[in-house]
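Take a look at this single chain, the form predicted alone, given in structure tokens.
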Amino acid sequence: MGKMLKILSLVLVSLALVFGTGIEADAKKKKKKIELTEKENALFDKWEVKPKKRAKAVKDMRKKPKFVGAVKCNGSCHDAYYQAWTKSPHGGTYNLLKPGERKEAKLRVKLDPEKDYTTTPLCLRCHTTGYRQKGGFKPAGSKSKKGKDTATKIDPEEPNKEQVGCEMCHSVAGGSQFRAVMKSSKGNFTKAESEPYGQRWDYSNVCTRCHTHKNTPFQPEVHDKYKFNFEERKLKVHKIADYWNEDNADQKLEKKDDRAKEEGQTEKTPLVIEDFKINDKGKLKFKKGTKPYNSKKKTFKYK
């Protein structure tokens, strides 16, 4: 009788606790659900989503901004302008920091040109997409506490954030979350819709992040080749002429010369550009109070 007694409050107990599991389960299910706020369904509506795509939609939204590489922005969405930018001198930023390449450029500014600059932080931050960033790219030899390696995935035939991506001028902090509003809204959607999740319209003021940054040796004074003329650069960027076909004539952006016609407040008042110093132990860090986007506060820095 005893032993039946122990054996039926197992049963209980076990019984308790795949039940109380359940209904703990099912609480957190409903703890999760998404309400949207009237700000959000209002641009819903505006894009006329359907109720049951929003919360997908809206969660991606509110996610910290992160980098995503230029290969989510080819396929169904920008087919032409990837195709073209990886002809671009862009597209190709990477592999000048290879040994062997760029000799006259290197030892114009007195780099060694044999040397292999692939790992070299101060290179990094302007040859790749999103270094030392939040999603950005990792160099060989990266790896994680537990040493897992890290290092961001090369594919020769699909140039990605190794190089000089669209997030790079299109993006304060990363294109995932705009990426969102673009797919949410089918390309209908204006400058001041998009810049809350972190796209920007300053683009002659972002190029400065590089092309004209104190720490880049390829200075105006060693050669006039390195004065930098956004007009005359931005033509070299997006060749898509030759690039349309069949495949992707259904990608071309309509709503491309309204939004010409805007002005974005990333326009007005051009957003601060990140400024860094490479520290003691040779890794890059950004100099506090020049990032132009802060992920705890979600606010965004103005010049």
Contents of the next structure:
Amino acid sequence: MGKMLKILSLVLVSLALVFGTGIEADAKKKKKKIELTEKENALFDKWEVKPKKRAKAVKDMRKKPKFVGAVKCNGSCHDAYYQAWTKSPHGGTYNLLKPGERKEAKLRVKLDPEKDYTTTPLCLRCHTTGYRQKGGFKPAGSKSKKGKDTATKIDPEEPNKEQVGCEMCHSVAGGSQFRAVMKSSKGNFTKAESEPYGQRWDYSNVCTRCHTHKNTPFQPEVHDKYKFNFEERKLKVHKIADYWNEDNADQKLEKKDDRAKEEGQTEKTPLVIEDFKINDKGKLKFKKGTKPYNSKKKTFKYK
Ligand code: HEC
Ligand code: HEC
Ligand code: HEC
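Having seen the form predicted alone, could you now give me the structure of the form predicted in complex with ligand HEC?
Once more the chain from above appears, this time first in line as the rest of the complex follows.
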């Protein structure tokens, strides 16, 4: 009799376990299911995104923006742009911080030509990608709270976050979100559709994050070559003509000319330019109210 009871209770317990956890798993699944808003569905309708693919795309688009690095733009979408960039002035900005580089220019602004500036916060803001922001470049010696090495790995063969990458000119706080927009729409998006996800089109304004910014040692007063004429300089940013070939010909942007006729919000009302200082502890701090994007409130700050 006792044996029967034991067996019975064992069966009951195992039944409870099986069904109990089953119900729990169901509840978890339900919780995770993403409801798309009308607006999101309208965008996906326009971009002809299959219903099955929408939940994943929307998950990426709703995340907080973060820096992903220029390498992520290479390999299937913007190969010509990436390859041209690695040879362009912005694809080598980190290297200028090394000892012995551009001695004359450094001496002119009273910097020490033999000093290693590759971990100096002030310099990193303008010579790397996303320094002190989510996903951005972390110099040698960076550690997590637990003491783990978190420094960004640098591959000399493949320039990435350690240089002034795509995201420093094209995004407000990193390109992770609008990368999802570009991929979902297969490039068939308007300026207005990409801006809520952090893409910016205020090119002439964006250059002043670094050029002629009050914190750069290389001011127009120091030397004529630091004067900044946007129309002239723009021509040197993307010298892509020689980088098209059979393999990447399909990456030519079909919608580029249509987009050029649009005027984005960021062109009508350019975003604020970050102001920053180095605090007593030697850390780079952005001044209040000078960040173009508030990722908590999801609001933009215009000039
Ligand atoms: C506010 C942004 C900013 C900061 C901060 C900054 N730079 Fe630069 N740096 C620039 C820009 C922009 C240029 C390109 C100027 C140009 O060619 O018109 C530049 C150019 C340079 C050059 C090349 C100059 C030449 O004429 O060849 C060197 C070297 C350099 N920076 C080193 C440094 C070092 C070292 C630091 C830190 C002590 C630093 N920079 C901090 C923005 C900045
Ligand atoms: C120094 C700033 C800067 C950097 C860095 C930069 N870009 Fe650009 N990008 C521009 C400017 C300015 C334009 C518009 C003028 C032009 O097309 O030359 C542009 C245009 C583009 C366009 C055309 C967009 C359209 O639809 O009209 C693409 C695509 C692009 N960039 C991709 C990239 C990629 C990929 C990288 C990194 C490998 C990158 N950019 C790095 C400034 C920059
Ligand atoms: C995040 C900082 C940053 C931003 C934003 C930026 N630049 Fe630069 N730029 C630099 C640095 C640093 C250099 C120095 C590179 C060198 O001298 O090798 C530079 C150099 C250049 C040069 C080469 C100068 C020369 O004499 O050869 C051109 C052209 C240029 N920038 C254009 C632009 C334009 C146009 C924009 C805006 C669309 C822009 N930059 C935005 C940091 C920046």
